[in-house]
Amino acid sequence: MRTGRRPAKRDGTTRDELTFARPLVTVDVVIFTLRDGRLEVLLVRRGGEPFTGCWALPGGYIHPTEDADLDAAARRILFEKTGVESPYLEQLQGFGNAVRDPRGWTATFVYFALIASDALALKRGANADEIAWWGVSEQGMVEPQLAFDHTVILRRAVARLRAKVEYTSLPVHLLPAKFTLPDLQKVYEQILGHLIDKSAFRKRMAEADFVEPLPGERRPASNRPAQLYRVKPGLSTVFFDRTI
């Protein structure tokens, strides 16, 4: 009975394996934080070819013998390149063509990650001369010209983040473990780029029911101490029934 698989050659390879070249497969990570009231993205300055000396998103090859899946590959690469372990990681989309990398036809699976600025402990990893945070403009751009097609990827990630902020609890991942409701509202406003009515915002947060007050814990203030909150245990991202 014919199985459809091409006969193997003496070295164990099949005609299909010899005929169809495999593209290079990588993972790139767009990691965001909020610092000094602005959205910033983490970039590495490449120490090797191609694009030596250019800034790029942290990325690397998938290791079939080490990585259980794409998520595991993204977390490993992020930590190896930057020393960052993000509490939130989401797959954005795949990008691939014959011209994005001078080494040949490549495909990359892109993730975006969120981390609170108080949890930052960066380190320079493999193949990186420097690592730094860069401010993101309203158009989803950064000052340096990025390697590969990373400018396009960054803009796509910023658009996804801003779209999801309107109907999810995503911004909470940019805050420390304990925060006030004004802190949370400010994060939403900073990402969206406009002010939100206080009463409407608090009503939406109450309906979403993903944060809870910490009994007896308040942040000192000049007038009245502010109640501290945290994300309810076991919750990750909550979707609202309508946009903010």
Second form
2 protein chains.
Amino acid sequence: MRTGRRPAKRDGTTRDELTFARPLVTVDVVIFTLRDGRLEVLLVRRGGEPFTGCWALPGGYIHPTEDADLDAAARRILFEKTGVESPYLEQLQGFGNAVRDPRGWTATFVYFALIASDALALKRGANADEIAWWGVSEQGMVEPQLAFDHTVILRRAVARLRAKVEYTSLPVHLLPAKFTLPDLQKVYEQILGHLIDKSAFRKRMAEADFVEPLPGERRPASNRPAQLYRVKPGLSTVFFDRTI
Amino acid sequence: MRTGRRPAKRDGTTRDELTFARPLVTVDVVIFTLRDGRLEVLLVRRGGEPFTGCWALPGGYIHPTEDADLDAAARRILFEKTGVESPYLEQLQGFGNAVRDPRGWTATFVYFALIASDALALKRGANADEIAWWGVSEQGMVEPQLAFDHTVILRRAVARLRAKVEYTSLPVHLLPAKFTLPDLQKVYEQILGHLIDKSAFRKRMAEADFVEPLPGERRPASNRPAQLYRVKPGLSTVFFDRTI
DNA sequence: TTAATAGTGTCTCTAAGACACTATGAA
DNA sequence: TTCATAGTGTCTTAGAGACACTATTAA
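What about the form predicted together with the DNA, after the form predicted on its own?
Then the entire complex follows, led off by the chain already shown.
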């Protein structure tokens, strides 16, 4: 577990590793939602140094007394910003090097989260500009310049999302609890960036077997109404046998 | 980037977060090799507290002055133990919570590595028992009890390896530079735990197009000799269209 | 010639993809 | 009846999987 090369204390750690040379470690969360059929990411404007005034991914330090584990820290950060209690949350990747923060060697555990845009209340600070949703391009680009290495991180998160959408049920987490199959198909198409054959799509969903119709409930319109579905209780992410 | 709730200093950090409550962070590496057709993992016996005398995954602290980034830290740790310069190295996952280390809140960036068992020299310490290869079961179990949460970590690493073997060229990294297609097929079969049709396997390898024959070179035996191949220069991991 | 393994060819049958068709509501 | 979208059926064709066949060496 350790490789200290200087005189070791009783527990095997060296003084300078514990006291001086310890990198700063944070948890950052890439929070996605879908609004008006567009993929958006939550950004916050930084108050303190460094990168003052820059937009950045929400993140923060681990609170050892509050956070049971890394997931809990990510969930706390997300809840503090969005008020969402049970998002889809998945660890993305760690990023750490000597140059991403001008203050020195830092590392971050990055999570990515999917939430439905309904029942969502952004927690703004004194300044209404402090937190906002920003549209994300298919390549993971966003309008403002981001602090730290957050441009790279966001690009990775979008790449992961797009990759997993090909073969998982992830997109349901971007929809409200009740949705129709055409709704779901539109989300897949939006994130993948291309149209999907209706018949093929429904076959996949039937095989994957993670949604169930809500008996009787249909979404009315001036045309044939669509069956409402929900995710089968107790199911988390489902992996498909084949790509969509 | 931060969410301090106590009086913030000029840079936005609070005193106790920086000085007291910072979790210890390490980098651990799950190093796999194939010896006598068996998947093995490198373990080291711990000297210091806690878990004295227990076997554990090789790991250590980040050395901010030596390690440019997380990958470099993992590569250094691996090189110190095995002498291998350019392993296949991939970040697995972060693990962090309040209970995995009795000393308090700790987190680790875990990597997994694949190396060929030829041209490999274990760096032993004074005690010859300090470092050793241990066979890994298909479920990722190993004979000795492991320190910290390393049992969980190892299981995850084996799961990731087995999953990726289904659709990537990863297993070549477990073979020496020159190998035959039957060699490669045996590695796939060994890790996946089932036999593969020879014809289907060779079709996949041809499609994936990541190996090239070494003209003329063949491995002789008292039967038809097999063509020797190598990985195409400049190629890293290749993902297959379909599963094996 | 035989034993043993390397390497290729072929056949069948499933299922992916394309697309046409039917169903059901409001206006 | 028409329009619009929901939902199902069918046909064609590529390719996965199974398996048989040929090739090449040493003994």
